[in-house]
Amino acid sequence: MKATAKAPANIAFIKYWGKADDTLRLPLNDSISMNMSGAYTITTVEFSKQFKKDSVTLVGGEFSEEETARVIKGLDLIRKRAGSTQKATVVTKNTFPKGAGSAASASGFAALTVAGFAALGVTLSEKELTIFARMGSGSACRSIPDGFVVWEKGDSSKTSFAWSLYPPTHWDIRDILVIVDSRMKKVSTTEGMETVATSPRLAVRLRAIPRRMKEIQQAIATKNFSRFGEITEEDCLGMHMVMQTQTPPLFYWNSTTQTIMEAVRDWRKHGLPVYFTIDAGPNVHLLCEGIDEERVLAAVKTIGGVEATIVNKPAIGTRIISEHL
């Protein structure tokens, strides 16, 4: 009873920061994202009556006790739904750094959910899979459907799920993930969200989300790149303003992050249409259309402090694959 899934990380254009329910991981707001072709997780899950306990392995790295416990909790949810008591071995690997603000938990729990249910022979709808993935890591629900994805916040576990707005082929855009620090961040996303309510900027941001969601969906529908980029940057900065005004404040950016943000604005002034967005970490996502990919990459090479770049096109969601780890 073994299955392997490949799950993309996703980059949110309208982001989620803060939970309405910690246990169910219900978000405070709707969000919208794109799956990333070059940043993904592959996970093999095997269940057996012969296993005495659960085992979790990260290829090329290691999980903390807390991270391992989260994976096992995810397995428990899968077992409960499947009516199984069998223990499991989980082997997983990423193509990008975990814990550095690049959505490794999203792809990780999406892959765990899809592989876990497949290994136990349980078939669920895409909607159900997004709900179970969400309970492992909120944004994991967005890594299951294809392409451009909406996550509805809902008001219960059944009404908080993700669905595909457009397939990957809808729009030839790029997310160039610029790695400026691959180390594990000191404050995890989960921990950081715990004090979101202390920010005086939270209410302002939440009031703006419905307008942004409507406008960015219109921009994606019409492929209006400049408007799409403006809204994405606006939401990114609004989220980080909330983080930076929490108690205690959270400053995920480093000096290279800020250098890139300033450079992007300068590049635009000189005719290069590119925008940035940043999750809960220092690494920067540069958004451009496919025809401008090489120009953006060339511009990035002029920035010091960059460890690596990963070029991403819009991607399909989580799938079962035949090769096991």
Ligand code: PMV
The other form holds:
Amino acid sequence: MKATAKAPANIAFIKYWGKADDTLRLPLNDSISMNMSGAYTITTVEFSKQFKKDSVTLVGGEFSEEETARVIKGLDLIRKRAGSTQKATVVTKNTFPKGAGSAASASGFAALTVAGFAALGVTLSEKELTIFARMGSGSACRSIPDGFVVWEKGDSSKTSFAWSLYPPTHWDIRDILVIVDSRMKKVSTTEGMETVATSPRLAVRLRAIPRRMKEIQQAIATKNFSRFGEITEEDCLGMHMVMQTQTPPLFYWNSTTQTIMEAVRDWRKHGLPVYFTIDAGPNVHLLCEGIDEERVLAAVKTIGGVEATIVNKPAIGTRIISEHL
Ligand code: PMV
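Now the other one: the form predicted together with this ligand, given that the block above is the form predicted alone.
Let us now look at the entire complex, which starts with that chain.
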């Protein structure tokens, strides 16, 4: 049996950095994100008794041995839950560069989970799907529910899941992803998180998270854009401060990243309400309201070193689609 799923990438406003359990991928903190309409993965999974081994293909690219092994591990979890021993063929395609801090693993594991269970004819609740996606890549759980999504850290596999706070129609905001380097990041998030406890800033950040989670949910509920942007920038910088003070230190920004961070402050001073957030890579996500999209795009054009921009609206979560890859 064969199924294809389309999964959005997601951008976190309160980010996940550090695990309480490496195997189950239980996070040290709650997080909150928005699905991205312009950056997604489409994955077809086919199970068959005829297949002798699992095969994994990335259209327009190549998976490393490590990445392939991680996908097969995801398939093993799906097979175990579904009570199947059939091998699988996985074909996957991204609309955006893999590994550049734009969450290809999130949409990838969300699509794999949803397509995989559908291909085996097993129907799970959205909550259980988010739990399985989480075990593939933590942030993947946030790509399954619709729109604005909360991932509760929980204290066990069953209590660490994601749910939709609001549908995508709740708030017309934009995440303009500014790609300044589309190459694979040097240190993966899995590897980077392994040494999180070496940062003296970790405890400081974790203490601030409950307040930030509460305040950002209030800001989203009341559509208070400036408050929303301030908390998002505060948490982004807090996470990067943890990364940069780990041993060995992790520095994901390049000079264009820093130019944009500075420009954003300047644009705001001149009356353009725009904020930034950055994941584990040099690319910058610019957040603005729908009515300011054109002004932000025009401002980005004045910056050198930009490879591409992807404009994202809030999007629905992962869905089964009819055409196969
Ligand atoms: O789930 P992973 O391994 O892709 O880790 C995601 C980590 C960040 O993107 C840096 C933060 C987040 O919450 O998305």
